[in-house]
Amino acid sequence: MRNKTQHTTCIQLLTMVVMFAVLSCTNTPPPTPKDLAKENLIPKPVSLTATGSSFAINDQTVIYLQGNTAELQQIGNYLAEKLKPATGFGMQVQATEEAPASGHFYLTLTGDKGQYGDEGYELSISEEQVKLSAPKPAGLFRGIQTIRQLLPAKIELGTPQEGPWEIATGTIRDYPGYAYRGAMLDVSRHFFQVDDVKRFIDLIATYKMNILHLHLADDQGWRIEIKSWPNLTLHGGQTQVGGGEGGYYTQEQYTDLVNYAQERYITIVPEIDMPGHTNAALSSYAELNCDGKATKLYTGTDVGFSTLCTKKEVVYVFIEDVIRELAALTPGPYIHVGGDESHVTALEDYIPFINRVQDIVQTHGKMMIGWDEVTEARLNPTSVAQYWAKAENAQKAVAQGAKVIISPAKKAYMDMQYDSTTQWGLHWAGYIEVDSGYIWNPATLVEGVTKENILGVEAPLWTETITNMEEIEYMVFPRLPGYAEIAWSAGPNDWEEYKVRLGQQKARFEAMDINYYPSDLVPWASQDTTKEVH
């Protein structure tokens, strides 16, 4: 009896030793209780269910992809590149045909759009796994932006930081309210290099925007190479507001920007403003002027003084060439033709001009967008009017069966000063503090223009007073996350609730090295994001 008891005791002791050894080797602490519902996501997701625990990323975590396509691999690599620097982990990306074991990310395409559309996603987080599923790759990319915000802000830093790297558990189901969610960057008044535009693309992608509208030509400079009319850039691109050296993008550089944006599921919408805002072109080619004389280059900020000679056939040859080359370089569905503030173009000349340009754009397989003045012409149902100034023009677009992009200057122009003390920007449309920029609903802004009539929302940044990336960021942040939420979440907007979430973005702005305006209206949260591992 004694020997049997000793034998049993030995077995029990041995079992305890083995279990202790296993636990010691895995060194896995119990999950930290976390409440997904208390995370400060922008844009706010459609639905969220919290389960009160957490998933921990460690040095063994792998990003698994269900499938082995180049596009999926690119998305997986993007996530890995966002997680590697701050965690210091390897974050391998691997294809798999089966759901992976515990401790990993799992990205999968469902193929069934349902309510999710092309950009929606479902993020299911348990203690064992982070599963991101979507009907389309774009949805996976949008879901990755949510994952970034569910991690500590220091995940955005470029050097190894102390963990833990935990994500609250639960399920997020999310999809956009509007198909078109954009920001505009004016590179004509002041020119910005390729790297600056890429930085801008990355910033808007963070908040699930999907459109970059590039204002490529204006009175002060022509910024895109047109091979059939080379003097547009050689002459018309050599200056900017204030007389600086200007610049332009070669077609190869523009293609690089298009590809960079596409990798982030952002469509570039190029704009060549016409018939007004055309002095750079008029200075480059004398024949575009009614008197046959080239104008002088312009470095001021006045508007409305220039026009193409709309009755000359050479003007349409010029436009045909420009649109043909630009359409060939632009995979997105839209070409923006401006059409605004053409004050010296008689209305009887303006209307047939827009009608003809609209047809040229369509001939090259694109849909025309124009500022709201284009509604004076006959819009095709596939054309789009961008409301910025006159509500009646938005109503005219709807009456013609055309869609509308909502960009009200008094609410959405990011070049407007926050208040009278703001160093950069203008205030002709008014001051736009952060609350004012958020508290409005596109679907109720203009009587008779409902959600069904609206293609989406865009926040433009004109650059008469903006000269570098630091100034761009100051005018764009913290307003841009609000515009992104208006376009994605589609209301209703609750400023008191939103400003708390926005205040929690402070550490993220700083980790991303964003130069933002610290509005007194926002309760900015103080967090340490710079504690490095030594």
Ligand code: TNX
Second form
Amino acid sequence: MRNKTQHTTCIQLLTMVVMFAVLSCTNTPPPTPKDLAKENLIPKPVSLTATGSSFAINDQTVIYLQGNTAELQQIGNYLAEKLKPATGFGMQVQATEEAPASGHFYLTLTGDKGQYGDEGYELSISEEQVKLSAPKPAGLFRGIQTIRQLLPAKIELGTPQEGPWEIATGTIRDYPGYAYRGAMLDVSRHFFQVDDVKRFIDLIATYKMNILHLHLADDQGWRIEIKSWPNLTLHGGQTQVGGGEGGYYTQEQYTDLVNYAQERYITIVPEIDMPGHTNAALSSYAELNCDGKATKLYTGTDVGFSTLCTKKEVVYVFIEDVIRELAALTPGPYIHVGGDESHVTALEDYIPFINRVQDIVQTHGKMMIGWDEVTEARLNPTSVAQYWAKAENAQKAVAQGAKVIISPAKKAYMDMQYDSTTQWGLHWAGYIEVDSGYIWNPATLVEGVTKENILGVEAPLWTETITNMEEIEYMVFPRLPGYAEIAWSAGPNDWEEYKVRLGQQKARFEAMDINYYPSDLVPWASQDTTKEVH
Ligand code: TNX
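Complement to the form predicted on its own: the form predicted in complex with the ligand:
Below, the chain from earlier opens the complete complex, with every other chain and molecule after it.
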């Protein structure tokens, strides 16, 4: 009897020793208490519940994928590439049939759309696992942006940093309020190289935008190669505002951009502005002019002086060729035909012109988008008007059964200066400080144009005064996260609450090397605040 008790005590002791050894070997500190509800996410998610603890990424953490498709693999790799540089961890990506053991990421496709739609996701974080599930791959991609923002800002740096790499526990359920959430970049007034456009794509992807509208042709330059009309780029692409050397994208380069965007679940909407804003084309091909004479290249910033000769058949041959080639390069559903500020096109010529162009776009299997002036014509219900200036044009679109993209110059034009001291930009629509850019609601902006009529929100950056990436970033940040939130969250928005979250982005902007405007209206947090529960 005595012997047996001794034996039991011995085993107990041994077990304790082994357990202690195992614990000290794996050296796992207890999870840090953290409050998911205190995280500063932009855009703000639809719902969030916090459970008070944390998940820690370590050098053993794997990104498991439920399923083995190339698309899932690519999304897993994207997450790994975001986490590897700063953590210095291997971040392996692996397909798996069953739920993984403790300590890992788990990305799953649920199939059933439910409330989540094409881009929604559920992120459920426990001490054991970060599980990201979505009906569609795009939802996983959006959810990854949330994961990035739940990690310390230094996760965005390109070299290994000290951990810990902890994520607060709880559940986030999230999906967008508007289907179309975009930014526009004018590459005509000043040309920007492929790498700059890629960075722009990465920046907008961070805030869950899904559209990049490229303004590819205007008076100052034609920027996309059209093989059947080669002079458009050879001649019409060779300068820009101020007389610099301009440039253009070959079809190959453009396809590279389209693919780069697509991998980030961003659709490129290409715009060829017409019948006005066409001097680069009119200078490249004499026959597009009513007088048959090619114009000179233009490097100024006036608008509204040029027009295609709408009465000439060759103009429609030209448009047919351009749209055909552009449609072939465009997996997305839209082609933007401009249509704005055609001040030297008579209205009786403008209307049949737009009607005919709309038919050409449709013949090539695409839906037409035009600036709000196109509502003068007969819009088909699949066409979309982009409201920038005239409220009654947005109402006309709705009356014709067409949808509206909301891009009010007074609120959403990122080329508008913040205030009178801003070095770049214009102010014809007013100054747009960071608060003013955020305090508005697309669904109540124009009487009679409600959420059901609105496809989404887009913030354009015109580049008459913008010449390089640093200047682009200064005009875009910090306003863009606000536009992204307006489009994603689609609810009533509260500047006092938002400005705190925006201020917390400072460390992230800096880690991403973004040249942002440090507005006095934003309470910039001097460093990543610790979100630990005390
Ligand atoms: C108006 S917005 C324009 C552009 C200019 C912009 C400058 C629109 C449809 N047309 O041509 O670049 O103002 O802010």
